[in-house]
Every structure is written in C-alpha cells, then in structure tokens.
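The form predicted on its own is given below as one chain in structure tokens.
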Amino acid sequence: MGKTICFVNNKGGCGKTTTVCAVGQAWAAMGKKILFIDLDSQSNLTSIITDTDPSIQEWETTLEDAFVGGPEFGLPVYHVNDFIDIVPSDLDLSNFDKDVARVTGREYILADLLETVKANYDYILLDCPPALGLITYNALVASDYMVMVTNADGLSYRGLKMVASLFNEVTGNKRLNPQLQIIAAIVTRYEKNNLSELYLQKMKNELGDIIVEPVVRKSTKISQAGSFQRNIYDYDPTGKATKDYMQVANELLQRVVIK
C-alpha cells in the first residue's frame, strides 16, 4: 500500500513545487513507482511533469472532475513513464470550495479517492496550494506524512507556524487524521546572510531534527527550470542546487522507510 506525502507551506514562491518534482523524480530514478497529484489550480506541477503548457493543454478530465464526481468517478491518472503517473489540475480547480460546498464529509474527498489507487504506487506526492483552505485540509486528512517546504525568511517562518496550527487541528481530532506525522522541513533557495542565518537557526531550534540537511542553495538555473516547465535533473544536472536536492531526496526516503 503506497504512502501518501503532502508538501505544504502557506507562503507561495518558496520552491514547494520544485521540491515535489525533485523528490519524486529522484525516487522514480531509484525504481519507485510515483503518483504526483497537483492540488494547485496554477498547475505548475502538471506542466513540469508532463512538459505541457497549462494555458493551452486541455485534459479530458482533471482532479476537479474527480472531486466533483467522487470515488465512483475515480482519479484521472495519466501515464508519464514506467515509474511516474500524474493526476493533473487546471484552473477549474479554483472552483473546488464552491463545487463541494454542500458535500457531506468534504474533508475526506481526497482520502476516499486515494483509496482506489494506493495499491498501485510506492509513494503518492501531493503538491498543495500556497493556502490553508479546504484543499490543503483534504491533503492533510489524506496523508501519512507531511513535509514543510520553506525559505529561511520571516514570511516563510510565519507560514510554517500557520501550517503547524493546521497540523495540530487535524491530528488533534481523532475523526480526522491523528496518525499524520511531520517527517521533514526542507529549506530551499538558501543564500547565506545574517537574516537567513537568523531564521534558519530559529527553525532548527524549534524543529530540531525535522530540518533536512543539506539546505538547498539558491540557484538561478533552478528558478529558470520552473519557469520553463523543466525538471531540474534535465535542466541543470550538475548544478549545486540539483546536487542538494538529490541529497535531500535520499534523506527524505530514508525517513519514510524508517517510519
């Protein structure tokens, strides 16, 4: 039965989608069967994994169709290669709150959908939107593990605090997901200076071993890869941040296996 991992932060622009891609693609290269699920209506994960333009790509069905249709409709899984599948999203996902407003048990929609596919994968990776609304709530309820993705700055730090509050809400309710575990906090786009050192130390003091080493160094090419809908291993295979991400992926896999 595949393990489900959600990647979360309330702040946008912290490298979350890049991190989801980097981790999943590294694991796929190790022979793990991966399902990516794009929970963001901006559909950046979909664009990178499928090498498509979100402004012109028209998927026959997307995640929003599954949310509206429920488990009987099933998840629209698209095959990418022997080790990677994806459930794509598009702008229709922005209608999620409105479309499920009258659905009973709407916190469990994603969890119910995942039950139909878990057996097919080693790991299911959820790329959450930069908001702590109902979609992210669904992700936490449906997941085995949570990974926080952050920059070493004040806005990201406050975003982590908000994520921790939502985590406590979900795990503190035995009817939601008391088994959910925070397995890692990944620091991205790190550029050594006094301010970043201050916030990195604050995070280490509060989160301890949850912080993954190494931190991922800031890289222009990594930013470019996301803008061009390219994965980092193809776009900058020998870059310093790419090497950081590979080490992070290895460390995260060890944590999941040990758990």
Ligand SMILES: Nc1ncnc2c1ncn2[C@@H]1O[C@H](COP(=O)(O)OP(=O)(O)O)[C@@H](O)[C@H]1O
Contents of the next structure:
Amino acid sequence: MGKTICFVNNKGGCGKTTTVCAVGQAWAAMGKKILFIDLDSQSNLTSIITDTDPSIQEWETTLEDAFVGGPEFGLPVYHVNDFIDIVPSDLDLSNFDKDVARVTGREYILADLLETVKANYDYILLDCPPALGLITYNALVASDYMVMVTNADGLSYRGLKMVASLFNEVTGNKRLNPQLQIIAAIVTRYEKNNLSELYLQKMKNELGDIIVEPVVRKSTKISQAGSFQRNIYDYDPTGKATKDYMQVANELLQRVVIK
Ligand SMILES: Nc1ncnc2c1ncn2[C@@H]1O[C@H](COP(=O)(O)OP(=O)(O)O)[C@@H](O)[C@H]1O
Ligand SMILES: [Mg+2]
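The form predicted in complex with the named molecule, contrasted with the form predicted on its own above:
Every component of the complex follows; first up is the chain already shown.
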C-alpha cells in the first residue's frame, strides 16, 4: 500500500514544488512507482512533470473535478512514464473552497479519493498550495507523513510555525489524523550569509534531526530548469543543487522506509 507524503509551507516561492519534483523524480529513477498530486491552482507541478505550458494546458478532467465529483467520480490520473503518474490541477482548483462549502466531511475528500488508488503506487506526493486553507487541511488529513519545506529566512520560519500549529490541530483530533508524522524539514535555496546562518541555527535548535542534511544550495540553474519546465537531473546533472537534491531524496527515502 502506497504511503502518502505532503510537502508544506504556507510561504509561497520557498521551493515546495521544486522539492516535490526533485524527490519524486529521484525516487522514480530508483524504480519506485510515484503518483504526484498537484494541489496548487497555479499548476507549476503539473507543468514541470508533464512538460506543458500552463497557458495551453487543456486537461479533460483535473483534480477539481474529482473534488467536486467525489470517490464515485474518481481521480483523473494521467500516465507520464512507467514510474510516474500525475493528477493535474488548473485554475479551476481555486474554486475548491466555494465548491465544497456545503459538503459534509469536506476535510476528508482527498483522503477518500486516495483510498481508491493507493494500492497502485509506492509513494503519493502532495504538492501543497502556499496557504493553510481547506486544501492543505485535506492534504494533512490524507497523509502518512509530512515534510516541511523552508528557506533559512524569517518569513519561512514564521510559515513553519503556522504549519506546526496546523499539524497539532490535525494530530490532536482523533477524528482527523492522529497518525500523521513530521519526518523532515528540507531547507532550500540556501545562500550562506549571517542572516541565513542565524535562521538555520534557530531551525536546527527547534527541530533537531528533523532538518535534513544537506541543505539545498541556491542555484540559477534550478530556477532556469523550473521556468523551462525541465527536470533538474537532465537540465543540470552535475550542478551543486542537483547533487544536494539527490542526497536529500536518498535521506528522505531512508526516513520513510524506517518508519
Ligand atoms: N535551490 C534553488 N536555487 C534557486 N532557485 C530555486 C531553488 N529552488 C527553487 N527555486 C526557484 O524558486 C522559485 C520558487 O520555487 P517553487 O518550487 O515554485 O516554490 P513554491 O512551490 O514553494 O512556491 C522557482 O522559480 C524555482 O525555480
Ligand atoms: Mg508551488
């Protein structure tokens, strides 16, 4: 049965999508069967994984259709290659809160949808939006493990605090998801200076071993790869941040396997 992992921070632009791609693609290259789920209406994950331009994407059905249709409708899963499938999103997902406002049990919609596909994958990776609303809530309720993604700066740090309180809310309620575990905090876009060292140290003091070594260094090639919807392992195979991501993906896999 596949394990579900959500990647979260309510700060936008801190590297969540890049990290979900880098981890999932590395695991797929090791022969793991991966399902990516794009929970952000900006659909950056969808663009990178399917190599399509967001402005010309025309998916017949997307995640929002499944959210509205429920388990009988099922998840629209698109096949990318032998090891990677994806449930794409588009701008329609921004209607989620409004569309499900009257649905009872709206915190469980994603969890119910995943039940039907879990057996087909080793890992289901959820790319969360930069907000702690109902979609992220659904992600935490549906997941076995949570990974926090952060930069070593004040805004991300504050974002982490808010994520931690949402985590406490979800695990503190036995009808939500008391089994959810935080397995990692991945520090990305790291550029060494006094301020970033201060925040990294602060995070290490508070989170201890949850912080993954190494941190992922900032690299122009990574942002280029993102804007061209390219896989970082193809675009910059020997780059410093690519190497960091390979190690991070290995470390994360070990943590998931041990659990
Ligand atoms: N290690 C890195 N070095 C440089 N740029 C990065 C790095 N990681 C991510 N980026 C860039 O930062 C921007 C935001 O990253 P993204 O993964 O989309 O963040 P989020 O999903 O949290 O909004 C993107 O343009 C991405 O290419
Ligand atoms: Mg994103």
